[in-house]
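Only one chain is shown below, in structure tokens, and it's the form predicted on its own.
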Amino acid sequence: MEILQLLISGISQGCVYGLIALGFVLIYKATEMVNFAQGDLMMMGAFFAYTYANVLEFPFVIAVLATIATMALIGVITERLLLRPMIGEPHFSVLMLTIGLGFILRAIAGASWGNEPRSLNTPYAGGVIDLNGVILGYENLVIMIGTALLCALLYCFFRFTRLGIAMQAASQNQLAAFYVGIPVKRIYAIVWGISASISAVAGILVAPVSLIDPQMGFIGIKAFAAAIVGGFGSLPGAILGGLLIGVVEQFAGLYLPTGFSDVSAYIILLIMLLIRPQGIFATMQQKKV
């Protein structure tokens, strides 16, 4: 029973890591940029959800949709104003820009909502399902179902829509995509919007089980580790890497000495870099020069 309980908790936490890792992978595949502000976008999504649901008292579904739309707009604006002028600049410059963006978002959140932890009101808060002694909270169930639905939606989007196929083409060869008429810069903006929306969903899902505060975005560091473990460039790998780290964290917290739970993600990352640097799903292609 204890193992099943830990497994459920680990899968729930791993889904959150996986969703944030999806944002990392989407942006990298399309633009070859690494957005270290991804976790802070999740934090902003959680705060907007709190504002719409708790402060403005929108119906929960409306609050969710408004949060996703708001974060999509923020993602597009961020790409247009900050990242697009950096096209062609060294990757290190872009990396430092996104790290700085994370600091700015945390400062904005602290100034706007304060540093006091807050909780998100949801219609399913506090509910549990007893599975012969294994307790499954409604919050954890919603996280798992929400992650599964979002992954299915993304699969259908990239597999069956013209825009999704255009995004895949741009991620494979930006110059060739431009020559065949694909608006690559517009694709960049849409990818940032989608990535920010996914982070918003992660923030909405994790908010009922974790208090909302400006520092919650640091979870993005573990999500980055999950993206590398899964294969930095693989969407299924991002989810699998997140699940692996989430489950190991739970078991490490119970069976290993104090402190190992917090560093288990980085231990897994180091082991993966030593034995399989390309990650579980090796999809990144080496460029010839």
Second form
Amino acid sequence: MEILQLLISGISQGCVYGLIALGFVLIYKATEMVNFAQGDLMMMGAFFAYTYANVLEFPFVIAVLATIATMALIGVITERLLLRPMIGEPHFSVLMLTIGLGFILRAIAGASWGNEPRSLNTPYAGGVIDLNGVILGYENLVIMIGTALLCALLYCFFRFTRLGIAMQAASQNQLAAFYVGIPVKRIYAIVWGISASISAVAGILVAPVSLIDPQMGFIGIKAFAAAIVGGFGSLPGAILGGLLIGVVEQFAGLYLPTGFSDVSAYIILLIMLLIRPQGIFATMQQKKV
Amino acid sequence: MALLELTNIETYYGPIMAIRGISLNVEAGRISVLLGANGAGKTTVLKTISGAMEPQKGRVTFNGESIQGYDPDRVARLGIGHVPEGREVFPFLSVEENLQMGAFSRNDPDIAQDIERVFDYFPVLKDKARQQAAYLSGGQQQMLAIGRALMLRPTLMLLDEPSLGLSPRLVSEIADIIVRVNDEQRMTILLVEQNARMALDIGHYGYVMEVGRIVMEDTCEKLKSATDIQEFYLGIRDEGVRGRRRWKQRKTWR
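Provide the structure of the form predicted in complex with its partner chain, given the form predicted on its own shown above.
Next comes the full complex, this chain leading.
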């Protein structure tokens, strides 16, 4: 029973890691930039949801949609103003830029919503399903269903829509994408928008479980580990890596000495890099020069 | 007025001047060819036309519109299809998706019909429509790259060394298709080639480049019979009086 219980909380935590990792991977695949502010975008999403649901008292579904729209807009604007001028600059500069962006977002959040933790009003908070002694909280259930739905939606988008295929095309061969008339720069902006709204969903999903505060974005680092474990560049890998880290974290918390829970993500990362550096799903190819 | 006009183009790779003032005209409805050895700057000329590189000086005019400095996708939407050197297909998309992406900027209902027409040009591709492009052979990828550019319904098609790494049979197959496209769809073509024989056989008007400059231009008929071209590009040479050639006689264009 205990194992099942741990598994459930591990999976739901892993889903959140997976969603943030998805954001990392999406941006990396499309633009070859690593956005270290991904976790902070999630934090912003959670705060916007808090504003819409608690302060402005929108109905929950409306608040969720408004949050997604807001974050998509923020993603697009960020790309347009900060990242686009960096096209062609060294990766290192872009990296520093996104780390700086994370600091700025945390400062903005601290200044506008304060540093004390807040909780998000959700219609489903507190409810539980009792499955023969295994307790499944509604929050956890919603996290799992939400993640599954979002993944299905993204799969269909990338597989069947023209824009989705064009995004794949742009990430597979940027120059050829330009030559066939795909507006690659606009595609980058859209990718940032999608990535930011995925983070927003992650923020909304995790908000009822952990509280909202400006520092909550730091789980982005664990999500980054998840993305690498999954094989940076693979969307299913990101989710799987997230789940792996989430579950191991829960078990480490119970069976290993105190403190192991927090570092287990990095232990997995190190082991992974030693035995299978390309990650679970190897999609990275040798770069053509 | 020519469909495409380059006037005094100068393009740099960093500090290196790759194009040293080139002017050329591509007349509508014709196959123009650009010949030259490795490193002469042929590919750079094409990249400058399609906007992948920006010229430091000079003007690129297409249909009377100044297009230098435009993003490549915008140039493509104006009707310039570019088949880059080394195929550059989208490796993990299927053949059909590759072709659909070629028509990304179009919004008319004829796209499916155009895909059929590409399959008519290249029947091999039809059998592999659902396969990932990465698993095609080099020749098939080249066909796919040409087909993808056709999907744009361009008024001008830039072809960068379509014969690169292909067997002689495939080269003549590709050459036939180029002639057919030019003939059937009245499509203007600018062909960059190392394979001078093939290019001069199908081309109407030709330019010869050497280290960033155009050193010779004429109709392909005349170029074919020019002795310099015969020597340097076609490998034909008369033996000298004493049965050997003297290096002193070798011409340079500089």
